[in-house]
Amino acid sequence: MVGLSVGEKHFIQGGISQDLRLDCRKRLTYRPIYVETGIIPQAHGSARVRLGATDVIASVKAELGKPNALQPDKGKIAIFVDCSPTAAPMFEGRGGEELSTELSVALERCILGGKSGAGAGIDPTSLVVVEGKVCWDLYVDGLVISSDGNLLDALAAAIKAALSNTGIPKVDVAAEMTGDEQPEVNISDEEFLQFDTSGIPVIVTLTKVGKQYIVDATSEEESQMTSAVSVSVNRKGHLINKLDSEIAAAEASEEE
């Protein structure tokens, strides 16, 4: 929990107004970003991202399932985030559950295009094995190990890295079935298909402190925010989604 004196609050706000933050960064400078992939052998893909003292892990698990009857030509993707109670005191009890839900919804909207699917970074039709009968279900799990601000951006980066590291076994349809019968499939132990993650956007959160906006805010800086906005941007620089970030606001209110 961030407990700041009046003097410390003024020091943070004054420094940002003069483009000099507590860790000597400029307003639009990120902390060093460290990325590791393939850290969970049991998963089909995984990655760890460290952004200063913020430390998150993302893993991808793929299972064969049946497409939704309303979308027989698409596979299914779900994103779940768990804020470990050991990551920050504010994650204990309902505070962590609510933030986990908010992060999951925001990531699905920015990366998967929400319910409409517009602007999705992953083509769900690429997950179909046999239309209407067999598809891959992807379960993307994010875990917050340590929190020092800017969780949404860090988790989005970890998910993109984990999907880049993901290999889905090649599936051969052994026999065509008729009617409602399920086809027989053979799952390869040697051949894997990689994802095209070039369409997956990155998320950038701009946090307003005083009259200035900063990127990659720390927990101390988030505690002094008046508002925040998160945008997802693709590799061409096109804006995919915009969120008036309630996540950073929720973190800040928990910390006060």
The other form holds:
Amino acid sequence: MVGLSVGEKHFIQGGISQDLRLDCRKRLTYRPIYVETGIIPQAHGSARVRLGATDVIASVKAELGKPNALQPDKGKIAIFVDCSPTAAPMFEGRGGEELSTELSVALERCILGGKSGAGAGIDPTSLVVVEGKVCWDLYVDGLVISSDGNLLDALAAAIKAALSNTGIPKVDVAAEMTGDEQPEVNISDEEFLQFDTSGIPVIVTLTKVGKQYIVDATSEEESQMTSAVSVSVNRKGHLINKLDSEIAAAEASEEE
Amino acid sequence: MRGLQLPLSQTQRTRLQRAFEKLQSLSSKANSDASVTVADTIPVNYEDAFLKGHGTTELNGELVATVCGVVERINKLVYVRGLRARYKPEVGDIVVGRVVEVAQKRWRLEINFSQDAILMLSSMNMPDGIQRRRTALDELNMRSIFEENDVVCAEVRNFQHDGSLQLQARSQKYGKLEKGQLLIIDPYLVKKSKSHFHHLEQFGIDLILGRNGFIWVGEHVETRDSMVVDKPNSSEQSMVLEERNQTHTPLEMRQNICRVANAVRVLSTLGFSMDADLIMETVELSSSLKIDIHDMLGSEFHVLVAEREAERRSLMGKRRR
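Having seen the form predicted alone, can you show the form predicted together with the partner chain?
Every component of the complex follows; first up is the chain already shown.
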């Protein structure tokens, strides 16, 4: 991230207090969002979201696996975010690991719900093929290509779009299942089942600069923030989670 | 044109396409023949002696381009000038840079060049305006003049023997830039012109077009003559610092700064050369059509600007004939 002079910082703060940010947005206006789906043909679902200069890609891969012994009627979903070094020089090597872990944990909590499964955006029981024996494992990967602030919102949007684009292949199970034997499964190449993504929430991050809150901060505005709150809301308007985001606050204090 | 990252409707796409075609047909024929991409053969008369310059190589007895750009011929030298390259400095250019380091008796500035440029302490006017030898105390107080991450406007003085750049900021119009925003565009869009400092009177805004692609848009700052007696200045300066912490730029000026900044962004997305007149025209176009400042970054305004530019150039061409 390029540094900012005292004069520029003052200008940014003044703009936010006067409701006119650097690119002339209001405090509560988002940058134009561009979403493309189906960009990775090898994956079962993928999407790319561009929010100003922030560019993220999400991909969904489904593999057959064995369900957890404690939850035999549920499939498994794993969300993992990787901050690519092309996004910022500080992400090179292990630099981006802290941010990646924070983003992954935050997204898992929002989309998969709490420990008991309450508030999950995706119903894991829809992923089971043969109870106790075969289930789908979904691997959702997020990749940050270019970072200009507001990564959490962009990633949540990308994951939602990727899941809506995902087609899980239809599976035919062979009839006999005796005891512990693994049943034979036939993965169809032609028929796919679409996901119901209406329950997946959307995340909105509010960043506090001075005395006001702004939405969709650029990385320059994020460097001036004192704190941020991310709220994930689903279609029914239920607040799933309030995350006191220390992600960028930690970054901002590091720079000082 | 590099793929525009704009959502264009079908009509907008056709209008934009037509405007670009018009502009291309209006550009001089010689130039359009001279653009090459990698591995294109450069048309050269092989009987004449010629020198192979940057961006060319001899392959199988033919002169082939190694970069995408425009072929330039100067006397016997044939070279390919890349377009989206880093800034190529010339002596006397005005540049805007950001301080990355405060070193011994000098500041290092980042100016989108292959190396950091150097601004010597001796090439900088002292705040009290007196011409004198720089003492050790001056060296220790360098941070009171420029700190890290400050935005500075300076002029290219010369090249060092190792290829690095030396800058100077001796005149009052150079120096620290505050109360505004810095925009970064491609260096090839800023052509050399008579003046790079523009004071937009009707807005009260300073517009500095750095040749390295850094554009500064900010509140107008009066350039004071350093010869004027300075005692009242020092008290004024400390008062200004306190004031600064309390007062912000007034809203109307901020709106004007935003409008100009957005005009620069639109022109750079479309790939048009930066020119104070062109920027002013774009701003006037937006205010005459009552376009909201934020909508200036939308696709409709981009298409309008492209069409207006095509019209303007065709009119200019007709006038010449």
